[in-house]
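Just one chain is shown here, as structure tokens, and it is the form predicted alone.
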Amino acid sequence: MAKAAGVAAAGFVAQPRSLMAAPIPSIAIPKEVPATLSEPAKAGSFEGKGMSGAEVFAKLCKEEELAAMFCCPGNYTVINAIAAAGVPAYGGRTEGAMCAAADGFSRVTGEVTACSGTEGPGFTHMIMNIAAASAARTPLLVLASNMQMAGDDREAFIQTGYQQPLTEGIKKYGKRLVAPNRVHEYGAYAFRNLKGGVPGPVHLDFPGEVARARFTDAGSLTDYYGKEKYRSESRPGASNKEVQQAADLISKAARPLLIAGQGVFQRKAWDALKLVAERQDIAVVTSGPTRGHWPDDHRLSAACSPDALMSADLVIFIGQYCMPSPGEYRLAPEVKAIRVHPVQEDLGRNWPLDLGIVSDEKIFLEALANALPAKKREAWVGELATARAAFEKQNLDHYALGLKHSQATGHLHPAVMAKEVHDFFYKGAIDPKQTVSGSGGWTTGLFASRWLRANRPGQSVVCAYQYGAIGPDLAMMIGAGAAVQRGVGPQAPYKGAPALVVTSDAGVAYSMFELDTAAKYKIPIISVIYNNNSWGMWPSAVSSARSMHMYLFQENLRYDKMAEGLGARGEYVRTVEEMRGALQRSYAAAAKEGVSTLINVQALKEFTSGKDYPPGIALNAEPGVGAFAH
């Protein structure tokens, strides 16, 4: 037996020598994902072994054509049914990313969609994303499993942990579900909150007795009926006097600007909000985590003219779910104010109002139309103008005061990749309005964001809108690019077409493995990765001692060689000429093979620094292109 296990460890010694002559295997997607992914939905049925709890949690998902579900395995009950119901269904790396991923999916077709992790480990790595979604007002379903109800205060096995808790002051509605026979009751309270009025995140938890619980009949659930019966399509609107004095205000008013907020674009009422705009010259920027329900390229669009806003003698607030204080907006402290918004106790706050409508946007909007008699204001329109010219010149400065940091150094500063990225894809071959876009990190975002451009309806994402986190950008950007593949909402038209995003080396660090995500299903995405060896905010640090490191990353990370690790394809820049060449094959791979790219963009972390390299940086208008804070 001595002699028998010598040789069989002999021969366990000698094989890896065997397999270095070997040939290493491609990176391939296994062949279950397409074959999974094309099987028909099976939902469950009360006949035979009945339906699980899961399983009817999953037939109102699907009933209430939940959009899609982003999750990482974990809630296996619960995931797995909404997966079998035939809600279209992604499993990615990372709890926090998939959870990003779905925000993203959300905010450029304004559907209902999940997230969805384990008990412990999963949800908690999930708040970060949670948090971000709630601050963009964004119908966000969070699902979580939650070990049993009969292991409560043991700290029994593993995972367990009371997670409403957590989530209180980052979601619109919670609950644990305690009770098997009132799943389907439950679910209807998720759908109510996340379908009317302010939109936010639901949070669900599951115990092992409410997902694996039995039903062979509907009588033996609470409220088992459709939606019709458990909520209301019906929508506050203005009466007619509240509309006439809408219309009084804005036709006395020389130069009234209207602030489209999320609210226009959760609604679709941009069709609507073209026929107020034009028929009184009303110039029109959009705020939110969503823009393009106003195009940037318009001649009323005021997103370009920062100069501009502090003339408006009227402010008409519509859907500005996010309330800034006055000092937040580049607008004049005596500038008169209306607000539409569809809960009344928000009216008034933050803002003083000089007419506060309780409404539904798009049914106001549309009233407004009839209401407003025709009138041009070209002195108004002109100054847009001007003030557009004059914000081109200094993105233009900036671009020149670049390219001669970037010739003296080696390494390409932000605002010339910021530029490049903007004359690709909106002053080439690709149409204009074809390419979903999101941007974040700070040097990089603040750039950036300057640059892209949305001209139509759910084509640009503020990844970092309102509660700035640092990381989300490229999950949530694979989650817009999913929405895109399948052509939802808004994208249909550019159904297939890849999706951008711009971040920083700190950023991507949260969600690069999602690349594997976006290879196994097929989200052909192009990463621009603008790579500073830090930090964005390392200058706080200059006059502190022993601080400096704690800001710093090793210079010249490959994150090009990581992504390509990951089954992406990998592109390094320094010069404008490599920019524009990595831009044109990445663009070719993602249109017509659907891989995607990571572009890193090296560059120095004293680009950041004004008085080293100027401009440096600085925090842009609100509201209008680059703002991010409300």
Second form
Amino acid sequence: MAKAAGVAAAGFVAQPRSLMAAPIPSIAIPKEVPATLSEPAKAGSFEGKGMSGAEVFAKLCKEEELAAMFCCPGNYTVINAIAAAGVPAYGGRTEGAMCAAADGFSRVTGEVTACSGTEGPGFTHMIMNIAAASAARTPLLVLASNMQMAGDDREAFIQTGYQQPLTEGIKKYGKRLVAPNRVHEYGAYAFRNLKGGVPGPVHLDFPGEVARARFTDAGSLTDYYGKEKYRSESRPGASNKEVQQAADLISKAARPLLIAGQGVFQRKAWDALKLVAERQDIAVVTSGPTRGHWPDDHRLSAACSPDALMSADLVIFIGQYCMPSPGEYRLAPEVKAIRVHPVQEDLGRNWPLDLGIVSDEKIFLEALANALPAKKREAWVGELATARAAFEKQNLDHYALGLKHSQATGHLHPAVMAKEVHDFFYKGAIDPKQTVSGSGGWTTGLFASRWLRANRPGQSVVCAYQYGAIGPDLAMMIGAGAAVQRGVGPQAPYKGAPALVVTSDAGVAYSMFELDTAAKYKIPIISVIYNNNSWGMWPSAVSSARSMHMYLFQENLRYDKMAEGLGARGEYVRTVEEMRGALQRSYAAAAKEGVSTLINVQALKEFTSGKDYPPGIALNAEPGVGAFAH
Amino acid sequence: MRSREWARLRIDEVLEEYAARGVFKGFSKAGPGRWKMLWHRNREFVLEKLTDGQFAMPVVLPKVPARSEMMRAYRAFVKGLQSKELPEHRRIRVKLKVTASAGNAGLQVEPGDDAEYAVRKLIQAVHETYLVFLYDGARYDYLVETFDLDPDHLA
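Since we've got the form predicted alone here, give me the form predicted together with its partner chain too.
Below is the entire complex, every chain and molecule, led by the chain shown above.
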């Protein structure tokens, strides 16, 4: 049973004998935190001392409705200005984790978010998660201070570095701002890229001369006009002929499968998607870093029907920003392909097409809904249902085996952990559409993703999507939790609900300290940590001399105790009964008190072995619930 | 019954069609009745037309001993592809069998009177081998040992 945060933390502190009698102070949120969070916004003004470059930029961010900023101190002038302008701001423990949090916030809302770090060290700490955001096509504004131009090439003082080359290949647009009076102009560049076409990270670095420049009137700023002038909401649309071609191909297909990628979510096109799919009984599976824009529990969902994927005779990719190659998706070698994408240059990349259409996803789906004649495909719908039943039975079979292993070893098998999480969040008293979830880790992710569900837009995050980073998961879901806490976009109906992350002992090391951040902002996170004492890929060391030690941690580490030391709750479980109790207590604490919990699920690394502990670890079919590559 | 010449030309076309669909990453004709394709896990597969008219792919899964549990499982999997319980569009309706040679598992198909259909189904069977059969947890160790599987090397 968990102890209250603060009390448990006492175990970590060795006190001199003279202080033994003095009570150890509890972990507490400084009064300045709620006080400053409740202050009214105070944007810069040209009056008096005028506006700083940072304030000009912050004003633009506010007008562009930047949804949130996650940062560590550093880049002080800019982050202070953005917070003061009224953009929701969060300060955390590492820049990398804050970058992941910003990504997570965006993944469950589709909104533009920002992260920020200082000069060289803070900025370079973000690199892994900028790359993850780039792979996920997240509209992420990466901000960093960058010393002064006056010190360029002199290695003046500390932290000198050229940032822009370091984000080469992992950004959509980047610029070191070198002309102070163009700060607004380049802010516009940033948001044109963040809000137009296929999104991706935008990296701006601010030398001191730009951030601290002063402007007493707008006349000295270049291109100082509003967003309605510096960018357009116009989107590309398919011609009537192209829509009709697509409609004809779909109508002729016996078993069409629509793969609704991130673009469908990003463009909030789920209602149009529903019209299209239901009009002709088209199977739908989502792809990308977020799930739920097609509900898993819909009769036309193929997300939990991997056996049916190979039956599709036509695949329609819509908004699939990161394209797989044939052979990476479980589709028949003879399947025909349509791809709808907002950028012409990407059509035909990786996957040869029978029809490529340049169009905004929402515009195309709305047009297609009007062009498609109604049609029933009972056999296809029946095959989806049969495949879904087979998948669910396989999951239950894995659970039964896992339960046997758990009882025999006194350690919890990942299939058991995953099913218990599933039953608690989707089969009990909680609205199965409510809880935003994410999963990561290797063994953990492969098992958990088979059981996590997305029944409405923005309900689930594929934390490791495409880039495969192990570690950002917890921080990413704290960011997602912040979006739920604020009720942003599709999270509005579930405002304030707890968020869930299921990840690994390897992964949690990268962002566990952000439990402090979750506590500080009262973002309720239930983090289930599968603790198998190792990196998931330990089997690759089995036959290699002098190698295994590199894959192992100390056994039985107490992540739950560490969480308590950070102001969260901790739970330690090894049995089904303990797991059920821990979930109940964790949820109650999250829902009623806004308190986060880390549930340390003690396991064995050997559960990975199919020989000793069948079913072993299985790769999941893509696309579908377990997909993370595309 | 179609002529042998027609069938030979048609097989060329069929395989080129798969290459044009991106199913094969690379493809070439390697001689009379012999084709090479770069395919799953970036491995080279060879398809041969045997003297008795059958089509064979001698190495579908490398390093599978003839009497191993994996070979037994693979035979059962391939038999399942021909099961009447499958929907009609998924069922392989030609005689397709697993071969064991030089420590590898291969596939061989009898074309009957429709060589194109037989070759297409052989391609389908290999495809399902890599995208379904090997995705079972019982094959994880094989993937690690045979294909150096790790998260950096999945495709």
